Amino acid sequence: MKFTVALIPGDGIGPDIVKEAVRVLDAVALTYGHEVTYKHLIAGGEAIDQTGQPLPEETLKEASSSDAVLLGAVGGPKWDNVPSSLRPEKALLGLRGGMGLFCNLRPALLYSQLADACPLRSELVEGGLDVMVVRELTGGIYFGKRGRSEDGAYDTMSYTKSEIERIARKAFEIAMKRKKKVTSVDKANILETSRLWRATVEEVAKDYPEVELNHLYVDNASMQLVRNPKQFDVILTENMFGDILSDEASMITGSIGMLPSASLRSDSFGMYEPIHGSAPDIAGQDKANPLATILSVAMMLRYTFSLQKEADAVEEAVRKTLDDGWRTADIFSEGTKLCGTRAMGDAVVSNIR
């Protein structure tokens, strides 16, 4: 199979993490018989410092040409002083609206190899903990009209009935191939926007009987997922709901610099990340971890290529690099080995290969 992988390192740790994901695809590729092809682009501060703006065209018509995009973190405090209109950050959502990517998967996986880096007692995730978080991405408050007077401001919630209903199949799609339960979070004893969520999930439920369905307001939800996480699959919500509960969710699992992330539209293209941010204070210095972002290639591998086989072999790396005890700082424990960057990527490629 041939593909072109669109990459944009970006600022701080980015060029560092996805310099060692470039590897173990390179790694799959090989093993597997693939030929990938990559372009380099920029985003972010670093775009900021060339070309004055946070994405440039070219970027972005280039990564919407390509089959895939790997993001590594945009920003950091050298850009903090700038207009908000050209703020680092603005790239991941002209990026996201640019390529119509409407669908963000967090997923939240605890490795039993890091179990004690949970912040929950032991009993409420022994066994495991394994949550997948589907995210609407283009619309609601973050996207709706905006504006302030000289005492007031307001930000305004919307959605329509389509928007609803393709992320809600894409929740469902996904549930069908992990355990067939899918928790919709929204406030509809308040909000509009809220009950037609409620009312577009319910009729899309009717297509997916297989799947049980349960509702949660927000507050509730937030209180269950630290209370209770075990009880949950797959996690359907708007856009700041879904911001906020995904990383409460990640949390849970002790590491942030472990999580990767995709953020899907209708076709199999998609723009993959880990969640974590830019770290600047340790760029380029051998300490960052790349695990996320390599298992955002696991990702890619799944959810664009439909390479299942492949996806397993870059997770089941990963699994094998944390069994045999190696560990950056961010991860690390006493009697654990640890390691750099280049050491964890090393590590990684060797267990595919």
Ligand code: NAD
Given for the second form:
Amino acid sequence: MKFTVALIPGDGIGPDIVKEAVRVLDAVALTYGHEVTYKHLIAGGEAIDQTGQPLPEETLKEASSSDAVLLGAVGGPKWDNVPSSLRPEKALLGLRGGMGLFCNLRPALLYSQLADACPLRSELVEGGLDVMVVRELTGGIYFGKRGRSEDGAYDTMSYTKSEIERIARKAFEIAMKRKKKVTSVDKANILETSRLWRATVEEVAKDYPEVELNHLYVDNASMQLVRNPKQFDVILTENMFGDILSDEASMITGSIGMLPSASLRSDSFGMYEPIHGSAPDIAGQDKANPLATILSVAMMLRYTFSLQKEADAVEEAVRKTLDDGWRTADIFSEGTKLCGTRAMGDAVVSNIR
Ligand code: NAD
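The block above covers the form predicted on its own; next, return the form predicted in complex with ligand NAD.
Below, the chain from earlier opens the complete complex, with every other chain and molecule after it.
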């Protein structure tokens, strides 16, 4: 297979971690007979320095015409005082909105080798944890009309049926490849958008009779996530609830440097990135954990290129690397082997070959 991947390393540790992820993708291509071409693009602080804009038109155009995008992270103290319309993070919203990426996938995966990092009691996560949060990304209250009145302010939440339908369909399709269980999260006892959400999800569910569907109110869901996280397979929810629940779910795994994410549209195109930021405190010091970005490559192989075997190979190589005892500083514990960004990349690459 031949494909073109746009690389947007960004700022801080972005270049360090994207470099290792690219080496892993190259190793997969070599091992399984694929041909990858890269486009090197700028966004975030680097782009502000070079062009005055966090998201140059050229970047959006070239990224959109690739098969997939791999992003590191953007931002840092150098750009903290630029006007808000020019902040590096604007590049992320611009890329997601500009490419119509309405579906955000955030797996919360607890590796048994890192179980100590989990803040919950060990019996709650025994045997590991694997939850996928499917969050609607381009609708809801973050995109509704907002404003100020004389002595107040308002934000509006609205959803169309088709917006709900397309994200629900993604969630059910993903559940079909996993444990076939969807938990739809809303606030249907209060919100009208939630009542439409629930009715629409019920309708979509009819096309997936093998998938078990249940509904939870968001307050209950946030409690259940820490009370009994293993009850979940796929959590489907709207934009703001998903923002909060996906952070909660990822914290259960305890290691921000381990978690990938994907933002997808209806076809196979997607943007893949670690959930963490640009970690300016450790940038350029060979200290960053590249595994979240490497696991983002696994998601790219699975969701954009439908290369299951190759995606499994990357995840297996990461597991083997942890089994062999390699740890960057953020996941280091006594009795394991401390390594840097580059050495972690080396270990994963050699486990793929
Ligand atoms: P952060 O995620 O960058 O860092 C939080 C802490 O986690 C830091 O101590 C950092 O060293 C550590 N950390 C993060 N990723 C790591 C990794 N791969 N390996 C080892 N340690 C890691 O969050 P922050 O400090 O709040 O933000 C720093 C900058 O990143 C800010 O400018 C923020 O706006 C930006 N940011 C960008 C994104 C993005 O590009 N998607 C997301 C969040 C924050």
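Numbering follows the first chain given and starts at 1. Take the two forms, superpose them, and find the largest set of C-alpha atoms that agree within 1.5 Å; that set is the rigid core. On a predicted model such as this, the values are computed, not experimentally measured, just so you know.
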So, does E123 move by 2 Å or more at the CA between these two forms, with the core held fixed?
no
Superposed on the rigid core, does the Cα of S149 end up 2 angstroms or more away between these two forms?
yes
